[in-house]
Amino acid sequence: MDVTELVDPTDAQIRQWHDVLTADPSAAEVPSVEHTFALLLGANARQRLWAAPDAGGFAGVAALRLPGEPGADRPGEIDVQVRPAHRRRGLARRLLTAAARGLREDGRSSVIAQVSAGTAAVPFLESHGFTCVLTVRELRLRLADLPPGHVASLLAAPPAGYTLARWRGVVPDEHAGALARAKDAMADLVEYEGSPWDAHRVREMGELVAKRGDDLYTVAALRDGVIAGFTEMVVPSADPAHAAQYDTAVVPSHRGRRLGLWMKAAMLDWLTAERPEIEEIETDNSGDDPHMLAVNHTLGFHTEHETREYQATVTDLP
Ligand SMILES: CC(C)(COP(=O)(O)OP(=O)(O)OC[C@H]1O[C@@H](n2cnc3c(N)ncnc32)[C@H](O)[C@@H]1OP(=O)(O)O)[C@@H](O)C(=O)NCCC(=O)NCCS
């Protein structure tokens, strides 16, 4: 089966590819036409794409996205998908070889993939030269599966010298220089990147929040009346049922105290009294932060699904 590079693609094509990003009935999640259509025109970035045809249709596309300029220092993204029908006979191999030159002809060392954690994906990508270097693991916790007395057991013994505060939208006043630089402690994770927070920064989170409706509620922990970590949760005004975890950060001295427990139960109790509605609460893990992988474990919380970025070089590809 030929692999030809689609240039322009027409609208017959996307609604092709569109019907490869949709055959695969176990996928996690599938793309609207819309979003395919998107995808294929809108393109923030250059693109190249390849398909192969079969049938009147396609049984394999690549995509492959190469930001910035070419040359540019940076890896190109790519993304390859075949029909379940056609799959273990060498086509995305053939797909992601035609891609290989695409970034060699653009000047790129190295590419990207984002792929689900179990999937055909990990063996086709490990079997040519890609290696994991970021797992991101999206935890869930459905309150009515917590045992009874959970969440008390939790708090019951606190971290001693240490008092919680709590506050519904904007950080209070005396609070707010404290907050950022707790929140610049989160620069030592791996995947936080930013400028500095400020007290004006973190009020202007709160704000943003609160402007779209939603609300942010945050609990912190004090030493000598200072925060020494926090943890935020927001539950959305339009899906109420399932709050959303923000960030949660232990300032590095403070470590090791079980603080970030303690906050998250605390966190735990009050939403549970005060917003009765919410069914679920999802957060994100990174999977280089074993401790709050550990955390979120203690706390009740399961792993719904993980997905990998996968690396490789450009000369270790076909
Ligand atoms: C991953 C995917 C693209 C592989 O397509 P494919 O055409 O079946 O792959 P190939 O036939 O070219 O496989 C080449 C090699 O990869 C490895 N491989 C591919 N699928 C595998 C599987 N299910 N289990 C174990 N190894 C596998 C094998 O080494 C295989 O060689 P072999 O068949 O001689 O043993 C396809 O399963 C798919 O579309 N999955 C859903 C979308 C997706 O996850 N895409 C990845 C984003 S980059």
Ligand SMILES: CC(C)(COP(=O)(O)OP(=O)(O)OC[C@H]1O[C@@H](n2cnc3c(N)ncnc32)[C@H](O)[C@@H]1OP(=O)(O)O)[C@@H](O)C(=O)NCCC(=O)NCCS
Contents of the next structure:
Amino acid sequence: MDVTELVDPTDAQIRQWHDVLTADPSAAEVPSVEHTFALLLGANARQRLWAAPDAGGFAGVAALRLPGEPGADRPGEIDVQVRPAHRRRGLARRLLTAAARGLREDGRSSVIAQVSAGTAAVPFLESHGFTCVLTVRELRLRLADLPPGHVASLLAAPPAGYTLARWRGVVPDEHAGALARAKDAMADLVEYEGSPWDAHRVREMGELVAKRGDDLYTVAALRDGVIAGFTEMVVPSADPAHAAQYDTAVVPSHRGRRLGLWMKAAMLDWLTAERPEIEEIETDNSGDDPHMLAVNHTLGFHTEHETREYQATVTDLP
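Having seen the form predicted together with the ligand, the form predicted on its own:
Partners and other molecules omitted; one chain follows.
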């Protein structure tokens, strides 16, 4: 079965791609067709796409996202999906090989993949040079389930000496450098992301979210006018009822003051007032970060399922 690159996918091809993503009845999450269209047409980074045609549809697909410029130190991001009926025939390996060639052509040294724990993707990745670098619990908060007054009670006693700032979209210039330093506080992620944050990169991230039509919201805790911590939320234009938690971090010297809980509660207070169409918020939690897991549970999040982040060096790929 041949693997071909999709340079400019048509609507019909995107629907065939979506059919592959939704073909596995055991999948923990099933994306909407709108989400698939947004993913393939409005990606937040450069990307390349491959598919294996079969009987009027696709038997398998692979997406390779390439954040930053060619040759960047940041890893590529790969997602390979094969219909259950076509597995164990070498198709996933052929799709991975095509994506690996794309990584080499872009000058990348590594790649990451996110898969659900307990699925066939785990042994596949581990047999093709990937190593698990992070376990992630995915959580969900249904706003209708929040007890009346719960958020207000979390905001009632702010940490002494701190103030809150908030903005929508790209970070204001006066906070860009401090936000980058705060993002580097996520020490458990920096190692496999491969590149430190700087002011340019945090602006680029906000610009990319805006280019795809989504809304980025940020709440930051300030001490003497400098960012001590922050939390981000994105409301997707394709599905504004389901917001997504992005990064949350507290600078090490400011930890232990409940800033994470305070900032996240302030974000909930802001979005429930400004975006009443939001019904649910999704987030994830590093398996080795029990503190943030406790914060999310206090807010009302419930664990949905567990995923794993895998990383491989390009030289180890087929």
